[in-house]
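First comes one chain, alone, set out as structure tokens in the form predicted on its own.
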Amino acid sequence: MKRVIIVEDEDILRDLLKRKLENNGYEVEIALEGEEGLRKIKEQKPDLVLLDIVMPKMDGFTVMEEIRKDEEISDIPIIIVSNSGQPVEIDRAQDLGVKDWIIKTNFDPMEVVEMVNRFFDTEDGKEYQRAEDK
């Protein structure tokens, strides 16, 4: 079973995503801020983390450059899912080397779980690409 951790601040988002994972025959663990996400990704090596840019104690983005950094996890592949979709965020993030990201405010969180199979019968990712990018 794949393992998916979820590092997201908003509750209602948060545990809606979860569910809906869970549905699809994920195992998830869910993270409330940066730190506890980092410490979590650490731990755990998950297949795939969903991330939030604005969060407590520790934004998305120090969190990516902190996986980045550590060879034991530095290859685990992230989606952002943030309420901003600025060209320059999305810059920095695609940097960072996220797989894909979603912005909060247009879209169903059945898009979240078909990215996620999509991700995932892509050779874990290996092959994948964007929606928009094929």
The other form holds:
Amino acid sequence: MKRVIIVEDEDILRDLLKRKLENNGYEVEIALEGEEGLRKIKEQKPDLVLLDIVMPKMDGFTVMEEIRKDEEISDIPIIIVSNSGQPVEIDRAQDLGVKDWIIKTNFDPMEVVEMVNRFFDTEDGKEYQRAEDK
Amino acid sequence: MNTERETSEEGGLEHFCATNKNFCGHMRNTACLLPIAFCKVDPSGRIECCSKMFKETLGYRESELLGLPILSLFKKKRKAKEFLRVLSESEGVIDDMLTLETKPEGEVSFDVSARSIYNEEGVSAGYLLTLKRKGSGDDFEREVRKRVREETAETEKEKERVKELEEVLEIRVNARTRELKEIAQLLEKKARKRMEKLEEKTREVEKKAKMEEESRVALLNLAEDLEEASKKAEEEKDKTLAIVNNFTDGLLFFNRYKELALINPQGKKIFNIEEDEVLYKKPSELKEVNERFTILMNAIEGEMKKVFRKEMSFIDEVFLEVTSVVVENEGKEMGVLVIIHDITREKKVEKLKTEFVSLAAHQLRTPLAGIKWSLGTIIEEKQVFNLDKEVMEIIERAFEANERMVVLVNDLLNVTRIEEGKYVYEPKDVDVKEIVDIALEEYKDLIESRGLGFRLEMPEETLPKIKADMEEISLVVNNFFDNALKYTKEGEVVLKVESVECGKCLKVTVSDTGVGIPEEQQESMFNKFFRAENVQLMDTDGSGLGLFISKNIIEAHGGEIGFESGEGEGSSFFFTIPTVKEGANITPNE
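Please supply the corresponding structure for the form predicted in complex with its partner chain (the preceding block corresponds to the form predicted on its own).
After this comes the whole thing, all chains and molecules, with the earlier chain placed first.
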């Protein structure tokens, strides 16, 4: 079973997403903000991280930078699930090696789940089509 | 012999003698001029003095006569003596006829008259003697008369001759006079003509003088005007100079020869130089002046033939907008004006705005996402939740409303980014068929589920690719379809793709049979937040931003956007995009 960690400070979204993913056969861990998220990522080394950007204590970008620094976790795939979407930010995220970036208001939970499925389907070298390109 | 004659004559002479002491003096002075031949003889019998006539009658010179014994003059001395003796005894005048010797050789008879004269004491002072030619009186008279007659005759002859001459003269004179008159007339005519000419010339001269005066006045006026114009020009120059010097932007002017001819105080400040370091240098030289000029010249050097605008920055966080304008005067290029506008503050504001928008987006979207996912989950899993139909309807409506809110927030964010000029996108070679496919997938079923027809018109052959950002172009197509759906209650929606302008562009059209756009609303269609009046009352809504965003996207791709519509007749919205071969060099909207 694939393990997914959701790092998201907004309750509703976090809980809904967790529920959805678990219903679709994923093992889900949650973190309420960046610091906790980073810790759990280091501890558990998940198969995928769904990461928000705007969070208290430590934001998503800092988390990504920290992940990059740590060899043991540097190649864990990350998908940004955020509400901002400024090109500047997206570029920055891409430079840090994220797999994808979705804007929460443009996708409902089911779509997010489908996206996660698709991701794992293509993990083995198949071409991954970015969600926003669809 | 005659004896005394008592005449007035005698009395007169006596008186004369008596009263005149110096007789001879008088004789000499006056009496000698009398036309009487007389003389005075002194008591000794010698001639004391005589008249001119006496001399001439006898033909003697005065020197010969004076002192001469009077007797020597007489021819017959005895007679003469007798005469003299009688004379000495008489008191009055005695006359006799005697012969005297005249010069030249000759003897002439004279009537001689004499009278003794006495001085105051009664002593004898000699005697006066006169001579008269014998019968000469009558002869004389006759002679005179003869002479007069002769003279008169002569005179008459002369008169005749004169008269003749006069007549001839008169004729001649008349003729001459006529000639002269004619000549005079001619001359007068000539003179008149000359006068006229002269008058004419005078008038001309006067006219010329007047014209010259007017010219002079005009010149003076002109001079005044020129002076005024010159003053105004000077004022303008001063004004311009004042403006240039106080202008808050940096101004540089490159002349025809690409030399830097002017740099204003603000310009000097921006580039941190003094005038003499840069004036009249050419671009290549200016590059060497300092780092800032290097940056400037690199930015503008190649572009100095046209109008352009660029941004550049110096190392120390100063952002400048450089605008270059070619200055022309009547078709001739005078030079290039470069304006340096400090936009550091604007950049800061832009940055702040971007940050704000980011934040706002996130903040707005977070609750919206929450609502979306919550309601969405219920709807998705309605079987699981098994709620009342009525409740589900309420939830579904809430979900739809929230979706609209999401769209609105997205639009607002897009607009903000467009306005900042930072609507960055990635143009790639795109096959329009892909865009069509995506659109079909999204909208075909939706359109048909609303009871409308759908048609696709696209040529069979492969169309050339377009240079486009797929995401953005899809946005535009979606916007067209959204509008078509919103405003069409019955009929059909048609998607048409064609190649236009000989393959230079592709044209994509979405047509509907909906409410259409009233003519007076048409020109505002692409304005921000504009919604036509005829749809505002419908049970639809829209942010009024869709077309505004679409227009910006298409124009940034170097294409054109437009529509055809009539109220109640439906609408056709289209856009064109340059194809890869010809229209490849689009300039992104920076």
